[in-house]
Amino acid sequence: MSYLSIEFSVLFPLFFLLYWALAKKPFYQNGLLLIASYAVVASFDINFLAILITYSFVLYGLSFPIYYSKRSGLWLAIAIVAAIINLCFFKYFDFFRVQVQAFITGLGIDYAIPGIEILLPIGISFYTFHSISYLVSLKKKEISIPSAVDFALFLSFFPSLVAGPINRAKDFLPQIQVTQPREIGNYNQAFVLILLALIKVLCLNTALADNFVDPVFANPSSYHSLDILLAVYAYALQIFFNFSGYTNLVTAIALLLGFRLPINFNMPYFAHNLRDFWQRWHISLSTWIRDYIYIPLGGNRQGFSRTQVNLFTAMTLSGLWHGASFTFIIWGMIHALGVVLLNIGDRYWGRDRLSQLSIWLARFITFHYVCFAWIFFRSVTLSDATEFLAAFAHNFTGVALNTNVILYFALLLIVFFVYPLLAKLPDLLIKLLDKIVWIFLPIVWIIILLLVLTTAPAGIPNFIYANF
C-alpha cells in the first residue's frame, strides 16, 4: 500500500483517530502501532509478513545472549551474521548463482544451480538495518532489552518500514518505550511536510521522468547530446524529488503520531565535494555505513593507506546495498574513488583546497561528479550504461535537438542559484500557518491541497527506494 494512495488516505485518519483515543495509554497505542505495521507489510504480500515476525521472533531470542551471556561478543556475531544471510537470501540469492553459475561453466564444470523465484521483502534492507543498530547497542549496553512488543514494533514502524529513514536503536526505542502521554508534533509543520511531498513526488518527479528522463534513457542513441545531458541533469532532480519528498511524507506521519525521525537530506546538491554530499545526502545511511561498517573495519586508526582502502571498501558494499546489480557497485566505487582522490588532495595540497579557491566552482564540479555516478545508478544493466555514455560522446551532430534545451539549462542555473532560498520556504511558510486562527486552518490546508492535486499528473508515481 502506497502512502500516496487513496486507501491510505482513506484509512490513516481512521487509524489517527483510534490511536489518540489511546493517548493515555501510550502501550495501546504501541499494539495499535504494531498491528498497523504488519497490516501495512501484509498488504504487500502476506509471506512478507511471515518472514518479518519470523526474523523478529529469532533477533529476539539472540536478544538476552547477548545482553546476559559473559561471550556476547560471540552472541553478537551470531546475531549480525543471521541478518545478513537473512538479507543476502532474500536481496542477493539470484545474483550471486549467476555470477557463480557463470565461473562454475567457466571451469568447464557441467552442472546447474537450481533456480529459485524470491521475490523482496517490502523494507527488508530497512528492518535489517535497524536490527544491526539494536543489536550493536544492546552489547555496549546503550539500551537494555525491550519488551518483545516494543522491539517488533521498532523494526516494523511502518513509516519508516518501506524506505527509511533508519532508525537508532538508542534513539528511537525511548521514543517507543514511553510511559507518559505522546504529544502530536507541530500539526502546521507536518502540514507543511506533507504539502511539500506531494509538490515533489507527485508533480516535479512525474513531470521529470516523462518528458526528459524516462524517453532518453529507454533509447540514448536517437538523442542529441545535450538531450542526453539534459535528461542527466534531470534523473538528478528528479532523484532529489522523489526520495526527499518520501523522506518528507513518513517524517509527517511520524510527527503526527508523536514521533521524530532522522533528518536525511540537507541541500545535498549544494555540496563543495563528495566528502560533504555525503553529509547531505541520505544522511541515516551514510552515517550508519561509517558507524557500522567503515570503522569497525579500521576506520582512519591504521594509517592513511588502509582508511582509503577502509573508504572505498565501505562506499562500495554502499553500493551494493542498493540494488544486486554491477551498476549498484559501480556506482559506490565511483564515489569510492572520488572520496580517496580527495583525500589524497587534501593530504598533498591541504583539505578542501578547491573549495577555498572557490566554492562555486568546487559545487559546479562536485555535482557533475555526482550527475555521472547517477547515470549508473539510474540504468538498468552496464550495457545500457555505456550505450547511454557512447550516445552522449558521439551525438553532438547528426542528430536533431528535441527540447530547447538552453531555456531548460538556463532554468537550472537560475535554480542553482537560487537553491538556499528556495530550502527556506518551508519554514516561511509555517510561520504564516502558525499566525492563522486554529478555526480556519483546516480550510487552508484543504484549499493548498486541492491546488496541488489539481495540477499534479495522474497516476501515483513509485518511490525509488522502496526498492532497495
Contents of the next structure:
Amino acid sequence: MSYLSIEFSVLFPLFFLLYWALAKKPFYQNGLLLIASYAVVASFDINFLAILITYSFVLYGLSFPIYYSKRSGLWLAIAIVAAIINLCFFKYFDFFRVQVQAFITGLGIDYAIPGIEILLPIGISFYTFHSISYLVSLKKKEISIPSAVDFALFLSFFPSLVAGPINRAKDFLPQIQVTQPREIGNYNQAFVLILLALIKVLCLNTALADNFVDPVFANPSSYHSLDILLAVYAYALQIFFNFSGYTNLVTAIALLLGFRLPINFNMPYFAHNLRDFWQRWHISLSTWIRDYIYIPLGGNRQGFSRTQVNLFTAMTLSGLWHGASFTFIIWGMIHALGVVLLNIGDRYWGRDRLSQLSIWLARFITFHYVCFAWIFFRSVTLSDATEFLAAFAHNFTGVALNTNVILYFALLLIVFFVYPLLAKLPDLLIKLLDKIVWIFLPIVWIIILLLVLTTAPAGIPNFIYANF
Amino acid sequence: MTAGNKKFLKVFYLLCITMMALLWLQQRSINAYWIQTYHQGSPLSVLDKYSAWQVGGDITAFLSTQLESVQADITALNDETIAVVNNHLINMQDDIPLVDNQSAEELALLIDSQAVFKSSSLLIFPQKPFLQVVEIKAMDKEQVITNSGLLIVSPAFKDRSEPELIVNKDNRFLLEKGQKVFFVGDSLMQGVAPHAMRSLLKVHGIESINLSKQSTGLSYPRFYNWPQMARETFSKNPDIKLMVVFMGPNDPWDFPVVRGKRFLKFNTPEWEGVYRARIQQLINAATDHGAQVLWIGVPNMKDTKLNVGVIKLNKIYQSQVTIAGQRYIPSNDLLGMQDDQFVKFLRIPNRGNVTLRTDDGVHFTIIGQKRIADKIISLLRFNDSMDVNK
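Structure of the form predicted in complex with the partner chain, given the form predicted on its own:
Once more the chain from above appears, this time first in line as the rest of the complex follows.
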C-alpha cells in the first residue's frame, strides 16, 4: 500500500484515532504500530512478511550471545554476516547468477545455472541497515536488549520501512521504549510536510518525469543536445523531489504518531563540493556508510592514500547498494573518484580553494558533476548511458528541438539563485498557520490541497528509493 | 482535559474534516481510480443521487478546466518558441537524422547480436532477420469467432481487408522514408516501444510516436480513451502508416458501460461485444487514415487469474484484428512460453538462463523487451538504402 494512496489516506485517520486512544499505554501503542507495520508489509506480499518475521527472530536470538557472551565479537560477526547474506541473497542473486554464468560459459562449460524466482522483499535494505546499527550498538553496550516487540518494531516501523530514513538503534529504540505517554509533534509542521510531499511527489516529480525525463532517456538519439541537457537537469530535480518528498511524508506521519525521524536532506544541490553534497543528500545513508563501512575499513587513521582507498571502497559499495547493476556501481565510482580528487586537490592546493574563490562557481560545478553521475543512475544499462552521452555529443545539429529550452533554462537559473529563499518557505508557512485559530485550519488546508491535487496528474507515483 | 488530549482532538478534527471535504471534491477521480483498481463501483457512488454531493465534483471539474486552459496557453507559447528556435537559431540540415556510417556499424552489430539465437532450440527469431524473408503463417480464418449484435465494423472495412501497402510477397509492412510508426499500449508497450523506436530511427531513419501509458487499456475509456486518442494522433500526423498495439493486463475485468449503471461481467457475451467494438474503434482510427495495424498478443502472466484473463483477451484480439484485415502476432513464443504456462527464464545457448520477466510477473526485463521490439522490427520492410533485402 502506497502512503500516497486513497486507501492509506482514509485508513490513517482511523488508525490515528485508535493509536491515540491508547495514549496512556505506549506499550499497547507499540503493539498496534507493529501490527500496522506488518499489515503494510503483507499488503505488498504475504511472503515478505514471513521473511521479515523470520529475520527478526533470528537476529533477536543472536542479540543474547552478543550482549552476554565473552566472545561477543565473534557473535557480532556471525549476526552481521547472516544479515548481509540475507540481503545479498534477495537483492543480488540474479545479478551474480548472470556473472557466474558468463564466467562458466567463458570456460567453455555447457551448463545453465537454473533461474530461481526471487522477489525483493519490500524494505529489506532498510531493515538490514536498522539491524546492523542495532547489533553494533549492542556489542558496544550502548543499548541493552529490548523486548521482542520493541525490537521487531524498531526493524519494521512502517513510516521508515519502505525507503528510510535509516534509523539508528541508539537514537530510535529509546523513542520506542518510552514509558511516559507520547505526544503529537508540531502538527502544523506535520501538515506542511505533507503538503510539501504532495507538491514534490504528485506534481513536480510526475510532471518532470512525463514531460522532460522519461521520453528523452527512452530514446535519446532523437533529441537535440539541449533537450538532453534539460533532461539531465530535470532528472536531478525529479529524484530529489521524489525522495525528499517521500521523506517529508513519512517524517510527517511519524510526527503525528509522536516520533522523530532523522533528517535526510539539507538543500543538497546547494553543496559547494562533493563532500558537502554527501552531508546534504540522503544523510542517513551517508552517515551509515561512514560509521559502518568507512570507519571499520580504517577510515582516515592509516595515512592519506589508504584513506582514499577506504573512501573509494565505501562509496562504490554504496553504489552497489542501490541496485544489482553496473550502472549503480559506476555511479558510486564517479562519486568516489570525485571525492578522492577533491581530497587530493585539498591536500595540494589548500582546502576548499575553489569555494573560497567563488562559492557560486563551486556550487555550479558540483551540481553538474552530480548531474553527470545521475545519467548512470537513471540509465537502465551501461550501453543506454553511453548512448545517452553520445547523443548529447552529436545532436547539436541535424535534430529538431522538442522543448522550449530557453524558458526552462531561464527558470532553472532563477530557481538556483532563489533556492535559499524557497527553502525558507515551509517554516514561514508553519509560522502563519500557528497564528490561525485551529477551528479554521481545515478551510485553509482544503483550499490548498484542492489546488495541489487538481494540478497533479492522475495515478499514484512510485517512490524511487523503495526499489533499493 | 489534558493538553495532550486537546492536541489530539484538534488534529483529529483537522484530519477528518479535510479528508471528508477532499473525498467530496475529488469524488470523480476517486471513483475512476476505484473502478480501475477494484473493477467495481466506488463506495462513494451511492451518494451520486444527491445534487449537493455532485457539486463537489463540479467544483473540481471547473477548476481543472481553468487549469487546462492555462496549460494550453503555456504549450502554445512553448510551441511558438520552439518553432522560432528551430527555424532561426539552429542550423537545421534535415528533419530526420541521416543514416550515417555509425548506423551501418550498428546494423551489423544488431545482426551479430541476433545471430546468438541462431542455434537455439527455442528458435524464435528468424535466423538472419535483416537478410532473410520472414515467413508468417496466414491466419487461420476458421478460428475466427464472430460476434454479431454489438460489433461495430467500419463501413470501409472490406476495402481494407487487403491493404494496399503490403506490396511485398513476404507479408511485411513496408515503410517509406518520412512515414511514421505509432506505438499504442500500456506499461508493457512502455517497455518495448523505446527499443523499437531506437532501431527504427538509427538504422532506418524512421520516426515514430509513442503514446503508450501505464494503467491504460480499452476497459475504462473514462480514464483513458485510446480510440479517441488514436484518432487525434492520426489527424495531427497524417504520415503515420503503421500502428503497433500492445496492451491487455489492465483489461480482463468487469467494467461499466454507462456511468453509475451495472458493470458488464468479464467474459460474458455482452462484455465481449463491447470490448470487440472498442478494439474495432481503435483499428478504425488507423484504417480510416490509411494506416495498418500490427497487434501484439499479451504473453502469459504469473498471476493465475490474470493469466486466464489475458488468454481470453488474446483470443478476442486475434479474431477481431483478423476480421478487420489487420495483423495479429502472439508474443508467448517470443518469450519461450508454450500453452498457458508462465515462464520467467529462457535458456539461450551460451548465455544460460536469461531472465525475461520482472518480479511482478507482468512486465519484461530489458532482454524481454528487446526480444519483442526486435520481432516488431523484423516484421517491417524498409524502402531505403539500408534495407538489406532490397
